[in-house]
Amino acid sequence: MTVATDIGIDLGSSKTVIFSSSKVILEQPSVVTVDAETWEPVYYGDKAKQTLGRTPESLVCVHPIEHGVIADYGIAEMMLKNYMQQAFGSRVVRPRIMATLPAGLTELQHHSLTNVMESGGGRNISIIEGPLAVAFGLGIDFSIPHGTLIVDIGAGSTDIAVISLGGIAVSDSFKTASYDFDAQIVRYVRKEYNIEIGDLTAEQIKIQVGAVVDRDIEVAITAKGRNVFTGLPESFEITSSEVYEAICETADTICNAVRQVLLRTDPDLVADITQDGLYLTGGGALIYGMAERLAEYTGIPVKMLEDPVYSVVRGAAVALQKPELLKNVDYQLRSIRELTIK
């Protein structure tokens, strides 16, 4: 049975999002474990994530996705196909494909996503950039010239776009994120504790007490790592002042990103943006105290949306089903060949 569905797909470089039907069909993490000689996949998602670290010699993680864009075209490739089949089971699937991407990628970076969602496959495939998704899921007015900020705070990237008549004016994408809170706590630990920790020790920490302003009440959390020196597993506590002191400055240069893109704006939509506020989005955004710090830093208001995490691919499949918000934006909808997914 053929099944016609429309979808928006978010290919981040922490998780790949699938949405159709008013609902996320599938939310697993970008990564995949192949083996180290023939790099077929073993794992995918969540099982692949829990191998971060405690793979033997014969295995080796792999991040597809690194800073919002596509780095290994074929593990990204096998990675959505196994996905969709995940979300739609196995069985001819023609959706048409609204994906996400930063802002500001050139049309190589473009043509590389909708290659690898050709063959995750689909009936027609449009490319959008994520700051544009989230204001359509707003539903922000594209019929007059007004001023919008997004400010998408992922893994791998910071998209940050002001939008005026359904169009982006400004954008830029930078590389510093929430991957670099987690970085920033290793180095922390390391330093302070002479303990080495991993990766998802240091999600860990970050989701539970991290904070990038000063908490009313301290709060702490009990991790474990490898000695530096002896090589031994240790344990150690850490509070969320201590975090706070090893990522706020990971904080500011977010910040700092969001006054360079506001250097570059035309000062009638910078006076817009003031008046209405930013809107802040993105798994990043959920960090204790972004928005007050970012509100502090810029003096604009911030609106932190209610669902930062899926902004984006709920927004994508808004602009998916309404083509018309879609007038002021450089895009196309890619006619491909139908795939049998296996």
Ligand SMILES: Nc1ncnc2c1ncn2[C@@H]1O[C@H](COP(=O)(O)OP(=O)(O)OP(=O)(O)O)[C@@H](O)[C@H]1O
Contents of the next structure:
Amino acid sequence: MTVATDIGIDLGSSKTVIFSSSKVILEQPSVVTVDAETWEPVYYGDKAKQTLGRTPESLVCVHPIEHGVIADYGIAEMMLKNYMQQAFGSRVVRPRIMATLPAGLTELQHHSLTNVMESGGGRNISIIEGPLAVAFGLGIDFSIPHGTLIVDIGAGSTDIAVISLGGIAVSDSFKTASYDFDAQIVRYVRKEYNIEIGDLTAEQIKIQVGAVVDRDIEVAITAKGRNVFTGLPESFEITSSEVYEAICETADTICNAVRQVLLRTDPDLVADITQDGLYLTGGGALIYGMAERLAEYTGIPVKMLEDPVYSVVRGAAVALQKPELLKNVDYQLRSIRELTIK
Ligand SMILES: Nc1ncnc2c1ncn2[C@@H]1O[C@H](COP(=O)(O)OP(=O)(O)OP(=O)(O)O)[C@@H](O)[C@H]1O
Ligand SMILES: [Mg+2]
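Since we've got the form predicted on its own here, give me the form predicted in complex with the named molecule too.
Up next: the whole complex, starting with the chain shown before.
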């Protein structure tokens, strides 16, 4: 059976999401565990993520997407093929794909993503900048000159863009994002407790007790690591104010990146943004207090999107349904040779 579908794909630094017919059809970490000698894939996605920091010497964990762009082409291709098969089974599919990339990248990076999508089984492949996809998903009127600011705090990149008339007026893809919160937590625990923790533990601490403003009620979590002197396992308790201390500078680095984009933006567009508020999205924006801190830092009201983890991929799927709007902004659905998944 041949199934032709329209799908949005977000190959994110932390996870890959495939979206079709108004729903998420696959969501898996962008991680592949490979054999250290042959580089053959052993685990994909959830299973691969579980092996992070726990692999024997014979295996290596690879993140093929870094800071929102393809860092390892071969692994990204294998991963996408695997995910397309998981999503569509053995059915022969010829999906039209709208894939997303951070704003302001080179033609070569666009081409590289197109090639990966092509070998993954796509039919017509188009690339859209993430913040523009979010604007599509929000249903913003592209026919009027009005500034809209989108801030997407992902795992490996923070994408900031001012959109007007369906195009990107000013943008920046900034390499400080939610992974940096994890890294700061690892550093803090090592310094304050002499305990080494893994990235997954740091992520759990961030999600459960992290904060970038003072929490109304202090919370704490017990976690495990390895004492750096004895090498033995050790538990410790960490509170939300300690995590705040560890990560608030990184939060301000992100806020400052937004301010820098505003400084490069036409004053009339800034006036629109100040009046409407900026749109905040991305999994990294879910940390407790991010909207509040960003509003305080920029002096602009912040509207948190309802589906921060899916807004980009959902917007990409919406954009695919509205090619006429994309044509207005110099996007074209490029027809690439038809492929099938074997
Ligand atoms: N409730 C939460 N609180 C804090 N952080 C969270 C929460 N949920 C997810 N995150 C963080 O959000 C990040 C993932 O966000 P997202 O899915 O937007 O990233 P991505 O699209 O894969 O990355 P990028 O856009 O940088 O390529 C991870 O670092 C994760 O730890
Ligand atoms: Mg993202």
